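Starting off, we have a lone chain in the form predicted alone, written out as structure tokens.
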Amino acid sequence: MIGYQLLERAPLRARNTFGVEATAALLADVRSPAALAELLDYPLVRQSEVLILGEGSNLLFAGDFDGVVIAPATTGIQIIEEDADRVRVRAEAGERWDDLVRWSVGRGLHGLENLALIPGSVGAAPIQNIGAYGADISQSLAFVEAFDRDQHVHRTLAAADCVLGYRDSLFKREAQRWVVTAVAFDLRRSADLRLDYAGVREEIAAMGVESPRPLHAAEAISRIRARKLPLPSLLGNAGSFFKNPSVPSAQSEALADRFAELPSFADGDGKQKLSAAWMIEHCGWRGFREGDAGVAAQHALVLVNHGHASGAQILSVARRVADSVEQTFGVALEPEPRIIGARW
């Protein structure tokens, strides 16, 4: 078996949360990792940009894309290690992340409960460190198998070697040089559930639940999710699209003067963590449409498709609520999925 299947002029649009229109030159599903070595190493991928692609959650096309989209399609989750509490749970790069979190809650398992009805795929995760609810896969990562194209081989990388921060990590800042194969997570069979935001004891309470387990901490966390953020599924969108900014103290106590209201959080170093939506909210941008491309109803963080936008239409949009908000406020917003195809 060759490992991988290729289609040149391969259409995107169903394979980005966006549904946005674009081609990659050459598309590979790759179906084994073995297949990596021998694929990377032909003349025309080693000369093109490459693009590893999940499932199309965390990213705009704001164009076609001229390089080689590589798209890991193995799946499979499995106990590797285990003892009284701890369990080591591996689980390949093509697995759909939600699942892998179904998965974990419904064996008990602690850990990955606040990260539920995250779109993308499991290989994602670590790029993007993804994080939801008081929680990210930092608090739980235990390792990240990887190809590394600089050195050829296949490598494991620890936690503490993968540099997570928020929403950043090596593999976002080496983006050419690692594809992401399989990723590993120290689960528990007891801990304390982190259920302190907003609003997810009270859907736990809702629900009928006294004595709450991962599995109700994931079931309330779905359902908030649902009523607040547009599933991509009905309206092509890739979640929250601005990064919460962070600025100095100083900043953030002189805006609290002008504005009571917008709400902020200690980010250590003596800076603080503004929330974008609530800024993004109050420069009037909510429910905005223009065409096809807009901002969600349900959430100002939330830049939307409502059928046949391009890639270059929401960018559009995006650009005009940042320049807003800097405007208003003097904070620059920075986007969170990577964009192709321009420059932000």
Ligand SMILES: Cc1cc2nc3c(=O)[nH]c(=O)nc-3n(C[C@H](O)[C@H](O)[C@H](O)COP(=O)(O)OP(=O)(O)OC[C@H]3O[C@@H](n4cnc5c(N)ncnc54)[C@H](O)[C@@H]3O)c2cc1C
Given for the second form:
Amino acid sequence: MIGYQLLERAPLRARNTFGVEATAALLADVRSPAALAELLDYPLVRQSEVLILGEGSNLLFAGDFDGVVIAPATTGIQIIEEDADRVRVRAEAGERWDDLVRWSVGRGLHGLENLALIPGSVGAAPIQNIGAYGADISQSLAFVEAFDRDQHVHRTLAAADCVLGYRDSLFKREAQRWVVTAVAFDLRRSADLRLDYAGVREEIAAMGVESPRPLHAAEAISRIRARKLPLPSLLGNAGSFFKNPSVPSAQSEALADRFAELPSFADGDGKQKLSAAWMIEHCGWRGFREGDAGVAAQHALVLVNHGHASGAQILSVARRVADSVEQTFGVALEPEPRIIGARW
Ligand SMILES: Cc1cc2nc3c(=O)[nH]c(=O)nc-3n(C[C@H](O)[C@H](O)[C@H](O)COP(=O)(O)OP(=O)(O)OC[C@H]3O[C@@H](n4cnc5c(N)ncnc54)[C@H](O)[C@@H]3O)c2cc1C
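To complete the pair, please output the form predicted in complex with this ligand; the form predicted alone was given just before.
Following is the full complex, with the preceding chain placed first.
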């Protein structure tokens, strides 16, 4: 067994949640860390641009990919250390993120419950420090195992070395260097649940639960998410298309004078984070459709593929949305998904 499977001119439509057509010059599904090292050592691979692909839920293919796509496919979730308060859990990169969340809340462990139902693989979770409902993985990350393409060695990076920020990390900044192979989390046997985010307490009450545990928080958040966000299997999308922009407080105050309802949140260092969704909706984009590319009717931050839109058509809508927000508010939006085959 060689531990990987290769396909030339590989179709990628089923491997991105926008469901856009694209091909990769070469695609490798890799089932072991040893096979990954071997594959990355081939001269062809060393000389090519490499794209690490999980479930394709945070990518937009604006064209074909002329390099080598590597899809980590190792699976497994294990407890590697535990004591009276804490359980350290290690999961392979190819596990589905939500399966890890279900695994942890099913054992009563605290730490990942607010991140339920985020699509994607475990290996991608550190790339943008996935976050939702007032939590992100920086709060429970123990370490990341990754292959370092510059040094050609497997390395273990402590959480502090991963430089996690809002939708950001070392791995995102050095995308050609790192292949995440496994991720470990420190989960707690008991902790306060974070239920303050809009609607979570109400959903738990509606479920008839009086003493919620992590399982209930995850279930409540999953129900809210399922109502708010279009399901990629029914309507192609990559979740939020734009990050919430961070602006100097003076600019945020000036905007508040003109747009009293524009939500903003303290972002440290004299900055305020603004709601990208509110600004896009204010510009009238919610529910917009041109051909099969558009903006979701449920959520102004979500760009969608109604069936046969190309990545370039979705990107064109995204650019027009960002231009109109810039003209109205003087704020530049940045995309959250990685755009392959075009520059933003
Ligand atoms: C409906 C919907 C809702 C979403 N909600 C949220 C949300 O609430 N919060 C949030 O943070 N995100 C959200 N997302 C975005 C997405 O789910 C996450 O970013 C997720 O972590 C992407 O995982 P993936 O396996 O699909 O990664 P991919 O889309 O395949 O890849 C994303 C990036 O990570 C890199 N990458 C992937 N795997 C590896 C690896 N093993 N090693 C190195 N690099 C790698 C890729 O090269 C690419 O740059 C949502 C997406 C959708 C479709």
